[in-house]
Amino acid sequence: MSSLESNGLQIKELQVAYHNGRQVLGNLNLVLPEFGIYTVIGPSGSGKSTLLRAIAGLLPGYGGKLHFNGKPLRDKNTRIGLVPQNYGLLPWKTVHDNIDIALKIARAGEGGKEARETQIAKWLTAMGIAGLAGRYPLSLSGGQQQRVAIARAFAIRPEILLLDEPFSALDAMTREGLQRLFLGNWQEQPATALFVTHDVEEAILLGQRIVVMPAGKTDAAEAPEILDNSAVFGLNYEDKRDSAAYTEQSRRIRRIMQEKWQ
C-alpha cells in the first residue's frame, strides 16, 4: 500500500521546518488505510502535532505530498474532523451552536436545519452531554469540553479524523469512558483516523497500528517505527489489558523508546 494510488491517506516525504530552519518533520512516509485507526506516540518535539496540523490544512508551508484516495488532499474536498489539544471551541457560541456551525461549513448544501438538529442531538447524546446544549464552553469542565469537541468532529461525518492528545488532561475513569465511546462511535461511523497520544497504554488500547515517532533532531530524517497492533485491537476493550498480546506490545514499545528516544 505504498503507492499514491492506494485508498486511504498517503504521506510521502513530508517535510516541515520552523522559521529558523530547524526541521520538525523530515521525509516522513506513512500510509494509513481508509477506515484505519493509527495511534501516534513520540517524545516532545518529534512532530506529532505538526503532522496533524499539516494534514488538517493548517500549515500552508510544507514539503512533500499528502494524498487521500489517490488524489492530492488539497485538491480534494475531503471532510476532516480535528480535535485539538485546546478543544478548539468558539467561546461565544453555545455547545449546540459550536456543532451547528461546523455542520454548516463541512456539509454545506446537504440537508437543512432539521437534518443538522438530528446530528447534533445524536452525538451530544452519544457523548452523554445532551443536557449541556445551551451552555457556553467556558462554563464547562475540561472533560465536558472534550466531549463537545469529539461530538463535533463525529457529527460532520469526517472522512479523516485527527485527534491530538484528546484525553490527556482527564482523570482515569473519565478517560477510559471516552476511550470506549471513541471506539464505539468509530465502529458505527468509521473514518480514517490518526490519534496522537503521549500514553503507551492508550496507544495500544485504541490503535490498529502504532506509529512510534523518532526523537526530534535537527535532521529529523529517521523513519518512525510502525507496529502492527491487530492482535490487541481485535479484542473486547475490557479484555485488552489482561492479554498476552498487550503485554508483549507494551514491552516492544518501551524497548523502542529506550533505544531511540535517549
The other form holds:
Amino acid sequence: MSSLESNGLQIKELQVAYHNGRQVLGNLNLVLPEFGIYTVIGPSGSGKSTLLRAIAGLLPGYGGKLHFNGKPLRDKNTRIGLVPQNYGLLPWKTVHDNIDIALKIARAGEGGKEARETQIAKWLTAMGIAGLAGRYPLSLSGGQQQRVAIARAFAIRPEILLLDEPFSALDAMTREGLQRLFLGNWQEQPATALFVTHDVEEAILLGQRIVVMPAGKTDAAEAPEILDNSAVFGLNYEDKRDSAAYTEQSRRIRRIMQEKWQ
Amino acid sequence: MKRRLWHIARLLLVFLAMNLIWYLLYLLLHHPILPSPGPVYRAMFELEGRDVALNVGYSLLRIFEGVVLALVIGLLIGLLMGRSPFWNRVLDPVVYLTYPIPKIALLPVVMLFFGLGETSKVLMITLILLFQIIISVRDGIKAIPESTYDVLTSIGATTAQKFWNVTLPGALSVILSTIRISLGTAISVLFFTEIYGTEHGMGFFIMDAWLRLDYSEMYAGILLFSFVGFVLFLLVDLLDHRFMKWRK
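How about the form predicted together with its partner chain, since we already have the form predicted on its own?
Then the entire complex follows, led off by the chain already shown.
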C-alpha cells in the first residue's frame, strides 16, 4: 500500500527537452493530492502544455519521475482523461461513438455494451447534449464539441483528469457556462485534475490551488509559484467573482506575473 | 428528395439525347457498321441471360480481385510511407520514378512473366491502381494531424486500435476518390486484357461479336460494358455516401 505521502500525483524533477536540446521544462517538482484540482497558468513557452503531455504519456522521453498513488505513470496503469484545446474528437465518429470508443479502449473487458450505453447516456445528459448523440463533430459548434470532449473524459472515470486550455477558443458566455458545468460534474465525480489555462480569471474560478509557471527561459530552472486558493474555491461559483478573496487572489497573481514573466 | 428526382430526370434526359444523336448518325451514315438503336437494344435483350451473367461475372471478378490486391498492397506501403519518415525517404524516389511509366506499356512484360491467364489480367488492373493508391494513402495519412491520436494514446490505445479508429478512416476519403478516378482506367485496361487468352469476360464478348460481324451484338456488348462501369461508379458513390457522412 502506498503511504499517505505518496498519494496523488507526484511530479519529481521533471525535465523535458526538444530535439534540438532546448529545455522546455527543467526540474519541475509538484505534488497534486488525490481528488485535488489545480489550475496551471503560465505564459506561452513556459511548458505548461508540455507538462500535461508528459503526464498524459504523449511524450516519448522525459527525465524525472511521474507517479500516481505510488505507481509510475510510465506503466500505463493509471486511467487518464484528456481534454485538449482542439477537443480531440474523431470527426468520422458520431458523438456517441466517440465516447464509446474511448470506453472500449480505456475500460477494456469491463462491462458489456449495456454498461457502456448507460455510461454514455449518463454523461451526455450531464453535459446537456443528450440530443446530439447521433451527430458528427464537424456539424457541432465549438462549445458543443467541448461538451462532448468533457463528457468523454468523465465517462471513462479517470483517475487523473487533464485539461489543456479547454475553453480558450470559446466565447465568454459559452466559457462561463462550461466552467460551471465542468466544476459541478467534477464535484460529482472527483478526479485528480490539472487544468491548464492562460486566463487568470479561470485559474482562480476553478482551482483549489493555482500553479503559476515561471516564464520559460533556457537556463533558469525556477520553481513554479503555488498559491493556495481554498478561500475562493469554497464559495459558490456564482459568488466567486464578487468575493473579496477573488479580488485579492487576482491582485496577487498579477503581481507575480509582473515579477516573474518580465 | 426533389433534388434527387431532378438528378435522375437529368440523367435520363442525357441518356435519351445520346440515343437520339446515335439515331441521327445512323440515318446519316446508313451503313451496316452502325446499326440503329432499336436492333441493338433488341439484340441486348435477346442475349442469353446465363451467357451475359457469365461474361459480366468474369469481368467483375477480375476488377474486384485487382482492386482488392491494389488496396491491400497500396495501403500497406502507403501506411509505411505515411507513418515512417525513414521509409518515406527510401520509397519516395521509387514511387516517383515508376509513377509516370504508362502501365499499359507493361502489358507485354506482364504477359511474358505471368502468361496469358487470369493472373496477368488481374495484375494489370492492380498495377494501374497501385501507384495512385500508394501516393494518395500516404498523403491522406500525412494530412491527419498528429493531435488526432492524442486522446486515444493517453488512454493506452494499441497500434491496431489507432489504425482502425484514426488512420484508416482518416485515409478513407482519399482512397475512395482515388478508386473513383482510376476505376475508369482499370476498366479500359481490362478490355485489352480480355481480348486474349480467355473465352469469358466483356472484352472477349465484344471482340467475339466483332469477329463474327454481328454488329448489333457488338454494340449491345459495348452498352452492357458501359452499364457495368456505370454501376461500379454508383457503388463507389454509395460507399462514399456511407463512409463520408461526417464530412459536412
